[in-house]
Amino acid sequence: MGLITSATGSMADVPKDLMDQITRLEELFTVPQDKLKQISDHFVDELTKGLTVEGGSIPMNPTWCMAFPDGYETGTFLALDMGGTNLRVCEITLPEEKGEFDIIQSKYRMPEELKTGTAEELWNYIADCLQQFIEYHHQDEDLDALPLGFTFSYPATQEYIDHGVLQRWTKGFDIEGVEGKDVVPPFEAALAERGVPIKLTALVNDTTGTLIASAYTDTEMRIGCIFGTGCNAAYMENCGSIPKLAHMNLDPSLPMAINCEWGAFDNEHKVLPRTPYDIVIDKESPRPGQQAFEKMIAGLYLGEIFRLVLLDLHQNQDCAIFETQDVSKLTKAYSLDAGFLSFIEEDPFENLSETHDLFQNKLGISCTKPELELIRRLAELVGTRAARLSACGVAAICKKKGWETCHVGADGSVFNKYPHFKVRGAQALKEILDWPADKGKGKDDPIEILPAEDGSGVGAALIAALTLKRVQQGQNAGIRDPEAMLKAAKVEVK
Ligand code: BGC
């Protein structure tokens, strides 16, 4: 790897002081191969821990979702998506046709007050949402209760498939009384409360959604992955491998989707290689101490990390980095975001006009041209970091479950917009799995990371109808209450 050069321009007229900066964040942001593969042994190690009853800090937390589908499934059906920007409310179609699905959706803007404010204000805004949903798509009729899939992306323990203990709040969130509680009665409530005709069939990870939705037409799906604001995936264990779950005598070749909320990899620091700005970004988070492993690659982190590095060469290494200059907005906590490192990557010009405006306009910095190179390199150096480390993860589950070949679901702002990402992970698995030469482009490779059908949509009302076929043919583990979930949703499944 060309550790040295930047994508575009030369180091050549970079200031020693410059220069030495920048070789120590090389140092501190790159992963060499035998270190990945370090990590990736170790993380197998802790998907298994996760799946015993003494656990770890990886969850792997039981869905109740058992079963891929087959293409066959068919109904009406809503999802609910509790995203971290937006609400987005979908009805889904599943007609008879394999494979197939129509879908009508509303955006709700998620306001930013929200993540921190209380339970209350959460669940009214949400049963609000889903209340005018309702009465757009279905103005004056008389509504049986209609089948909801609700993707609720955080760690979540189900005893149930209609049910889900919130294990702690990620990506920002910090409402409280939501904790260690289950997150339905207060939602349902909400929704008893305006007569909407709703009836929580499955709560549903995001990442879970994803791996469904895949499925449903790719049989060579096996993992779902987000990598957006937060990171995570979900997996198809054999119920005979869930040591956790052997109380409950269920057969040991059933199938069990995995949320594995991998983001608390390494929460005990063994090998993840913190830099001191991945410490300073967890002491300052609502949550010190968790999700190690998502606060070095999700997309809510990315940008922050970078700011860090900036204002630390500015104000306390030994070099010379906007001098002179106002860093005031620089000095403002999560002001950058990942689209901001996106944007530098992207710059296509080689004497980084595009960044130098970005600095001007956004942050009111001039920066110069060494300076415009460094900012380059730091941005590359954040986001081949995160790449290389999130392969770790979906190496690790392959390794686990011994596949060699397999497609893999993505889907989140970083895998979708981030410049590269794609290819810096397929790269990263070639050097964990040792594929030949002519492996790891990110094409024909024998583990490919795909772009996933819409999980949060389709994935949740397929879950919600994997469900309720399950139910009507008397396969009732992890369902509370088998005859009140096919009677309120009075929808025939085939
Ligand atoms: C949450 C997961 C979720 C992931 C991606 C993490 O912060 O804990 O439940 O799947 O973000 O949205």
Contents of the next structure:
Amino acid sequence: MGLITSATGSMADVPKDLMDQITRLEELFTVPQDKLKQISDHFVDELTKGLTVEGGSIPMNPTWCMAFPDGYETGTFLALDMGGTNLRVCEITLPEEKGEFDIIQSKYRMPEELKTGTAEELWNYIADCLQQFIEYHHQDEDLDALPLGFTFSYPATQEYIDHGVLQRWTKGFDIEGVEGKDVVPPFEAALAERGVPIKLTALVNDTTGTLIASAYTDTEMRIGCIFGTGCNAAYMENCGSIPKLAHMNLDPSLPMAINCEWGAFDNEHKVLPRTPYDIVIDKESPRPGQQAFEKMIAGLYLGEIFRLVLLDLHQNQDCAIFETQDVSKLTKAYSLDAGFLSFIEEDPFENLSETHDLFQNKLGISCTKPELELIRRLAELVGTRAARLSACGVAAICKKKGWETCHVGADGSVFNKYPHFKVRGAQALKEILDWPADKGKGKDDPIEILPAEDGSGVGAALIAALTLKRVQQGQNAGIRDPEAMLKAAKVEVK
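How about the form predicted on its own, since we already have the form predicted in complex with beta-D-glucopyranose?
Next comes a single chain, given without company.
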């Protein structure tokens, strides 16, 4: 199978009851080649279905970003990234040199009380931060309106690139009177009130930003992915393959970036190999029956799957684990994160002493050597399954588009920090796509997943640049107010 197994430790000293449990867990969490292929084929069908008028579980949102950068874009653009903890403002200058950029940025704390305050307070605070940024970096300058790409990483529907209706708040926000409404007019009103010389040009999803920023520096990029607390992907479709846009009579060969929102794949539970632990996670989550794929692969859930298994083993009559230990800390939901699993997988010592100390310090549990062996194997199983299932989504987009070779730009804490995630994903791609024996190592593969460029900063600014470029060329599809955009930027249309 070519699965990565533990480089350290030996199972020889593990008693039979624990060995039986390890074998059971291996059967539960291992995703064999034929299953990977079945998932990927169903994934292709679901991506296609999401683009139809009827739709499916995967939203497949058109973003109205309708071109890849060619690397020769020039000008100064702003990006605003509204995350859960910080507000980041970037000014990106695109020089004459192909694929280059200069960036200055500032971070502002997002006050907790703002997240449950009023809409007016939110937009005023953001406008104040932008005003501060402009005054600091452009003191006494007479500025034309700077085009802004606003990374708004909350589920939103967009009929135009310069507008977006918030579907629902996530990341701890719960501000009344914003859901179901266009977020752009109140934001622009707050800027106008202060006379801040900024024109919102594009409302951007971070995954689409990741795709565009990565494509700016690498022309082989075709897909942008996030493997972090959540998961998502974006890729460039041709308008002729998007039946739900047929009424707009767009040129079928025109490109359109699609924000898949693929965490919702297989909400119907047709193909994903869910374990009893995955079922518990779904049942006890705030939105049962939603985000089925995300709940098996995203960082938010990996530690919780791991915790549920250990607790179940402790309560299991068939094996003895953590006997006479106080497991009260292990009973707290979501107390372990993906970083906890990363640490276990990175333990370099044969006796797993770092894992022993981690359990002692974080959970107050003193583990025996056989228990540590089981813990290490379980972390590997949960982490490997996440990487292999993630690869099914990447393979599905490539199969749908007929891409045999391309680069994929990936971002997010799981991709960047989780050990072996990349090479396990590459091995899965090899199995799904039947690559030759010498491929699937994670380097120089036909389809290679690489660290992405900064999507929410550089990507958002580039999408603002591409949108302006499109308006200058008179291509106004999906742009609500092209005249205002041109006027604000004082651009003479050539």
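Basically, rigid core = biggest C-alpha set you can superpose within 1.5 Å across the two forms. Positions refer to the first chain, counted from 1. Note that the structure is a prediction, hence the values are computed from the model and not measured.
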At a 2 Å cut-off on C-alpha positions, does Glu294 qualify as shifted between these two forms after fitting the rigid core?
no
After fitting the core, Lys422 CA displacement of 2 Å or more between these two forms
no
